[in-house]
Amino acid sequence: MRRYIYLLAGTFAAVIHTGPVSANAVYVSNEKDNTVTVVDSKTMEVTKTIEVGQRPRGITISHDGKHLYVCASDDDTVEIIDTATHEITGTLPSGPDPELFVLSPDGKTLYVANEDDNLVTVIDVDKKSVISEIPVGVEPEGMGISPDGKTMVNTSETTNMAHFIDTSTHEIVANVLVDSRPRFAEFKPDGSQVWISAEIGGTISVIDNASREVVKKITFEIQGLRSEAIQPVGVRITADGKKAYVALGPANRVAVINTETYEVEKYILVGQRVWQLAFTPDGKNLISTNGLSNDITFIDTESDEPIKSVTVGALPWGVTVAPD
């Protein structure tokens, strides 16, 4: 609960916040300058810069909001940051070149894509130990997990596959061919589908989670841009499952897709080389990382219009937001 101390001096009163503020902190990994930028989601202002390991990319936060996990790719580790002090308090044994990861719904297990070793490393977060190493395709990157935690999906960039993995056995149970250079995997909130972005293929493959078959391929067309400039990367789906947002890389836009009709309803112009996306907990804002313009963009999800761009570090890559 937030507490206030009122200091009265004549006709003046000051309010001191002694408890947590209402804003949900936004954390952005900056790949080039080895930092994480902290942004206040309400004021949309930078509040802190944290120095981290080399080439930070994947970033996520514990479900209780107390710990931040950062893939320090060139250090071959996942760093743990205390969100209260902004200090690095430990590391997790990620395996070589961790790029992206996903945290299990119960918060106990971290699944890490090791790009250089063609493995997914499974980590017990509390014990800080490796549970398993799962061989997958060449250059694994995208990581998604079903809402019930039973199925994890990894994408391999060179093999052009989505690997469906049973989280109880750590075995691959299905391999689904998608388009060239798949970069991200995102489940719908009801677990019925997983959406896979293909950066070079320029598509989204919508895969049915029951049949493990591609049921739809979504393409993009932006007037005035060559097709090869439209490169789908990060994907996020709203909590009600009705809209999907796709970062389109050097197209400098975020696509808005109706998940029922699979139609692209809008393209939102943001910064240069839009890469990853994250919602605020209330779902009212979407945040994009724009690598070449060194900023992030806040987007209003009701109007699907950009609100404000905020300068962060050099080459922002990943983004996550503290929970309520």
Second form
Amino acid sequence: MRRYIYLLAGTFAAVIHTGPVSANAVYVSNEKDNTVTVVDSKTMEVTKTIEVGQRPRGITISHDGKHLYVCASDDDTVEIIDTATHEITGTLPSGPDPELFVLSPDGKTLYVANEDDNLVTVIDVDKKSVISEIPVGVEPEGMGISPDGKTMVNTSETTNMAHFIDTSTHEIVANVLVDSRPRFAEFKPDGSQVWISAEIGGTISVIDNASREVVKKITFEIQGLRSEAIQPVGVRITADGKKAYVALGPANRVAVINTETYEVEKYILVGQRVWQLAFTPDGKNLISTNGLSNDITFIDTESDEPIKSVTVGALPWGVTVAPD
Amino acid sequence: MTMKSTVPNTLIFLFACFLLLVNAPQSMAQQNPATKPATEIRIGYIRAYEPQLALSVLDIPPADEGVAGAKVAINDNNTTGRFLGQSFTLDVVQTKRDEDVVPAFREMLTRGEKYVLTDISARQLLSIADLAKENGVLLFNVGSTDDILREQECRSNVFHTAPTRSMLADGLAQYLIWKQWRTWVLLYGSHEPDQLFADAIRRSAKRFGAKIVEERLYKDTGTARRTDSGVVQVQRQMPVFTQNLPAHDVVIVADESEVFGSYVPYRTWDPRPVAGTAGLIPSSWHPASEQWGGSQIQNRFVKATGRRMLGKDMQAWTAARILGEAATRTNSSDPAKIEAFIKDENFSLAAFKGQKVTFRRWNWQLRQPIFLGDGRGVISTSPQEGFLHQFSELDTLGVDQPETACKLN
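Could you present the same protein in the form predicted together with its partner chain, rather than the form predicted alone shown above?
Full complex below, order starting with the chain above.
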């Protein structure tokens, strides 16, 4: 049945992708085998496997596409990889157990969640030095930054808060309670809202960035699945701000949400334990990491159908795509 | 004259103050929550402790078992509390096993404790439960697995984060059934807790369709434990003790008192796996569990205590975190609000077990998955796939609502 769906989706995708599709490198961190897999976004095939430090999780790329940053959690460092040579060229002083991070819109500052130390470390990327350490709640994880770069949001998984941080003072300016185990923070492209996923709570809290209040709580329901199996993790919102995609962990699906009505319009079946998401720069594809099936799934964002799944390394965690 | 000159001065002063106020960072109040006068939330902890022996030195309970978990939770609560002006403290009182705990508890009452974690026997707990209720005190049983505390002797002011023996036995039984190891032999000890664990195993066998083909009692005759001669004897004793059993898939050991159980694995007459209080052991936590964010609490615990986290540590951590969660979400230290929050049907907590843990509202037992592990790692987690329930699959573990003898008043 699933193969049939893929086949259908593939045919459909072939029809709509008639124009030239640019090829971008897709980078996937594999938590269990200490590698980053490089996949070509056009051919959807693995082109390279890079050996990295221990337990790679958070992964992002510089805005010029020249440097890849990888949280090597068990090495207590962030590794810098030259995307031309695929060599590790340096490290950033991330502080202990870096898990997730976010790069400022100007590309100069990296904000890192240090899960074991209840800190957010602020790093000057060029100088490779620590600018500040901000004490936050227990088990900091999700990191989001407003499009204007003025507000950074960190979520703490045991404290269950979204901490709003002023990036000019590095001070917390608001703490908003959300549901259990908040894992990811994603701003809308217009900066009006930040969406927070709660893994154990099973919800998305939509926080208004002006009032810093939860304006909507989105819940999920999938026929035949226990509510406990629905565990929202990664969140991505389209460039036009109209659709949000939420990875639902062991529910093996990505939810598609209309950001106007907050209604879930579709559940896309991908692979097992779907964790993080990334768009291709043209916005035409969304890529999900499926931890337990050791693959990633390319999704067509127009039809919201899966196009193809590609086997990567062991326990794929994070994903980022090179800019054009 | 003087009046005329002071009025504008006052105005200027007020204006200056106003300027100062508007120029102050808008977010000051939220920026420095630590400077707010903190509301103190005291959590008591009463335990009956005496050093215990075990058949293996690796299994000797650490002196701070349980208390260490509560302390880590207090730290977690305080990190969150900084943002809300709440501070948490732990007041630990230690008595002996089988000692009268009422005087110690009365002292806790005079110190104003409203929430007390208990790691004492069922008998001791029942001696203070009603006294606690009269004084508006909530008790959290973090130590006793006795089913009776959740059944005939349940109380509306006593919550249980420790699993029951029936939950532990059901968690184990589901896995054995899933493995198709349906034919069991039961070896049980002669002390009361051993008999209670054996009862739980018998109940699970009936519930899930396993067959106990023979039972054998191992009497505690006070023989040498870890001495050289002891080991030699054991190697000869255990095969003989398990000789001539009917055909069976697995040997179940019920020996909470650590008299013979740990000697059974690898020494049975027939080569069979061992489970129960030795071999494959069910518990509320495993020191090697890394799934579901577990490595984070494990790292935190090791850093704070220098040892790995055990079941009782997790049970105490969970109880203290429940109180922290209630204080955070209600933004209050008011016992009435905290109790109402915990007793609400939507209450839940994240506890590194892959799904939220909640309370059974008919007897205030915490619903939770059961870990099955050996000395090295986690083998499986129950409930097992396929054991379905109309309300929560976690209710396939232990005494369920239709069977409960608990009547809360």
